[in-house]
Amino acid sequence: MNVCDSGMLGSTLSTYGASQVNSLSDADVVILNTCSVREQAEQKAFSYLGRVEEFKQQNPFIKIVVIGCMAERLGQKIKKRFNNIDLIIGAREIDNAALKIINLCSMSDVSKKDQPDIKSEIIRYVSIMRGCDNYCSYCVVPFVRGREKSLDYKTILNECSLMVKNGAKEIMLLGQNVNSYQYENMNFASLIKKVAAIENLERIRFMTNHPKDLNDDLINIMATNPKVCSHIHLPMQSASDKILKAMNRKYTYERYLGLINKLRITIPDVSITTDIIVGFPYETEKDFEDTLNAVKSIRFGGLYVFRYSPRPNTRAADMIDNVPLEEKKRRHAIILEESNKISIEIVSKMVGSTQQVLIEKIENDVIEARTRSGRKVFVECGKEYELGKQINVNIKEAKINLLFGGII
C-alpha cells in the first residue's frame, strides 16, 4: 500500500516538473513514507532519518517530508527529535500530501501538465479503499489510517483504465481488506468484473483479505475469469480459537479451514498465502503447537511469520506481553523452517511442468517474469521478447521462492 501511495505521489509531483533522483546529493526534496504496523519498521525510519538530517546539516537547502502512519502516530514527536523537518504529513492526509509538498517547495507556479507521468510499469498498484473497521487487538492501522472507506468505483476504473493505456499488463488492488469494498452497489466481485472488463489487461491480483468477509461471489470470479490470478493471501494469524478471540479476529480456525477446503475445491491450482504472528500475549506452546499442526497440513504456498511486538494504542497493548523474546525467536525460527520445507516440496514439484508466465523484467538476455500463482521464473532468451507478454515456459529447476526454466 505504501508503495501505491509513493506511486501516485511521484506521479502528481511530475505533473508540476519534478522528477525522481536515485541520491540525496541530486535531491531539492527528500520524502520518508513511513509504516507504523510493527516497531521494526518504524526504528528503520528513525534510522534514516538521521543520516537525511546529517546530510542536511551540510546542504541545508533541502527538504525533508515524513509522510504515512508513523507521521500520524507519533506527529510532532518526529518534529522534536529531528528539529530539521520541513513537514509532517499523517497517512490520513496522504492524499493532500502532493499539494502540500508543492506549496513546500514553491512549485505551484510552474506550468502544470494535464496527466501525470504514469511510467509504462507491468506491474501497477490502486488502493481501493481507506482505512480499516476490524480493530484487531494487535493492529494499529484503524488508529493511524482511520475507518474504513470505499473510494468511488468509477474513479478506480479510470484510474485502472489509464494505468494500462500507459502499458500497464497487471492490476494489483489494494485495501486493508478488499472482501469489504463496498461502494453504493459495487462489491468486490463487481468490481472486479468490471476492472477485468478492460482491454489489453491481462491479470488482476488483489491484497488483502480477512477471512470474515471472504465469499462465494469472490471465490466464483477467481475459478471463473480468466485474468484474475490464482493467488490469495488470506492471513491466517493463530490456529489456536484462543488466541484468535484475543485477536478479535472474528472467526475460528474450523471456519478458516474451511474456506481454505472450498477455494481448492473451486479451483483447484490456487496458491494460498498466510500471515502468522507468534508469541501473542497469553500464546502457550499448546496454542503454538496448534499454528504449526495447521502450517503442516494446510501446506501454504508461502507464509510471512512476524514476531509479536506491542503497539500503541491497540487493546493488545493493555495485555501483559508475557512470550519471552528468546521465545518468540524460537517459534518464528519453527514455523519459517516448516514453511521453506514446505515451499521446496511444492516447487519441486513444478518441475517438468509447464507454467504460463508475464515478462516483468528483460536483462543481460534473461526474463524475469511470474507465474499465475505469484512464484518468480527466470528465464535465458536468445531474442527479443516483449515487456508485458505472456509465455509458456517449461520449469526445469527449482529453488524456495524461484523457479528456472525454459521457453515453449
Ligand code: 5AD
The other form holds:
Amino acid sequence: MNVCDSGMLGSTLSTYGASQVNSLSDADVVILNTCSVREQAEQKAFSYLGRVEEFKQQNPFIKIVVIGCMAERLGQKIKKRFNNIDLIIGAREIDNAALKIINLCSMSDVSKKDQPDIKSEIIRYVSIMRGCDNYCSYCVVPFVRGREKSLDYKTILNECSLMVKNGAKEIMLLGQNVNSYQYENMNFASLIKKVAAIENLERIRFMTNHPKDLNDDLINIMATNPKVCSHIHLPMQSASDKILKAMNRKYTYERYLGLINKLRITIPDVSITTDIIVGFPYETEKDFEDTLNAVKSIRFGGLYVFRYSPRPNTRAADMIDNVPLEEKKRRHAIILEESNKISIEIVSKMVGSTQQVLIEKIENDVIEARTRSGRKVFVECGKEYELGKQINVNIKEAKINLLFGGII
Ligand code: 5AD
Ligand code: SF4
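Next block: the form predicted in complex with the ligand, after the form predicted alone:
And the full complex, kicking off with our chain again.
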C-alpha cells in the first residue's frame, strides 16, 4: 500500500517537473513514507531519519518530508526529536501531500503537464479503498489510516484504463480488506469484472482479504475469469479459537478451514498465502501448536510470520504482553522453518510442469517472469521477447522462492 501511495505521489509531483533520483546527493527533497504496523518498522524509519539529518547538516538546502502512518501517529514526537524536518504529513492527509510538497519546494505550475510521466511499468498497483473498520485488537491501522472508505469505481476504472493504455499488463487492486469494497451498488466481485473487461489487460491480482468477508462471488470469479490470478492472500493470524477471539478476528479456525477447502475445490490450481502472528498475549504452547499444526496441514503457498508487537491505542496494548521475547523468537523460527520446508516441497513438485508466466523484465537474455500463482521464474531466452507478454515455460529447477524454466 505504501509503494502504491508513493507511486501516486511521485506521479503527481512529476507533472510539476520533479523526477525520482536514486541518491541523496542528487535530491532536492527526500520524502520518507512510513509504516506503523510493527514497532520495528518505526525504529527503521527513525534510524533512516537520523542519517538524512546528518546529511542535511552538510547539505542544508535539502528538504526532508515525512509522510504516512508514523507521521500520523508520531508527528509531534518526530518534530521534537529531529530539528530539521521541513514537513510532516499524516496518512489521513495523503491525498493533499502533493500540494503541500509543491508549496514547500516552491515548484511552479508554469509548465504544469496534464499527464504525469508515463510509467510504462508492466505491473501497477491501484488503491480501491482507504482505512479500515475492523479493529483487530493488535492492529494500529484503523487508528492511523482512519475509517474504511471505498473509492469511486468510476475513478478506479479510469485509472486502470489509463495505466493499461500506458503499457500495464497486470493490475493489483489494493485495500486493507478488499472483500468489503462497496461503492453505490458495486461490490468487489463486480468491480473485478469491470476491471477484467479492460482490453489489453492480461492479469488482475488483489490484496488483502479478510476471512470473515470472503464470499462465493469472489471465489467464483477467480475460478471462471482467466484474467484473475489464482492466488489469494488470506491472513489466518492464528489457528487457536481463543487467540482469534482475543484478536477480534470474527472467525473460528473451523470457518477458516472451510474457506480453504472451498477455494481448493473451486479453483484447483489456487495458491493460498497467509500472515501469522506468534506470541500474542496469553498464547500458550498449546495455542501455538494449534497454529503450527494448521501450517503443516494447510500447506500454504507462502507465509509471513510476525512476532507480536504491542501498538499504542490498540485493545491488545491493554493486555499483558506476557510471552517473553525469546519465546516469541522460538515460535517465529519454528513456523518459518516449517513453512520453508513446505515451500521447497511445493516448488519441487512444480519441476517438469508447464506454467503460464507474464514477462516482467528482460536483461542479458534472461526473462524475469511470474506464474499465475505469483512465483518468480527466470527463463533463459535466445531471441527477442516482448515485455508484458504471457508465455508458457517448462519448469526445470526450483529453489525456495525462485524457479528456473525453459521456453516451450
Ligand atoms: N504485531 C505483529 N504483527 C502485526 N501485524 C499487524 N499488527 C501487528 C502487530 N501489532 C501483522 C498481521 C497483518 C500483517 C500486515 O502484519 O499479521 O496481517
Ligand atoms: Fe488491521 Fe485487521 Fe484492518 Fe487488517 S483487517 S488492517 S489487521 S484492523
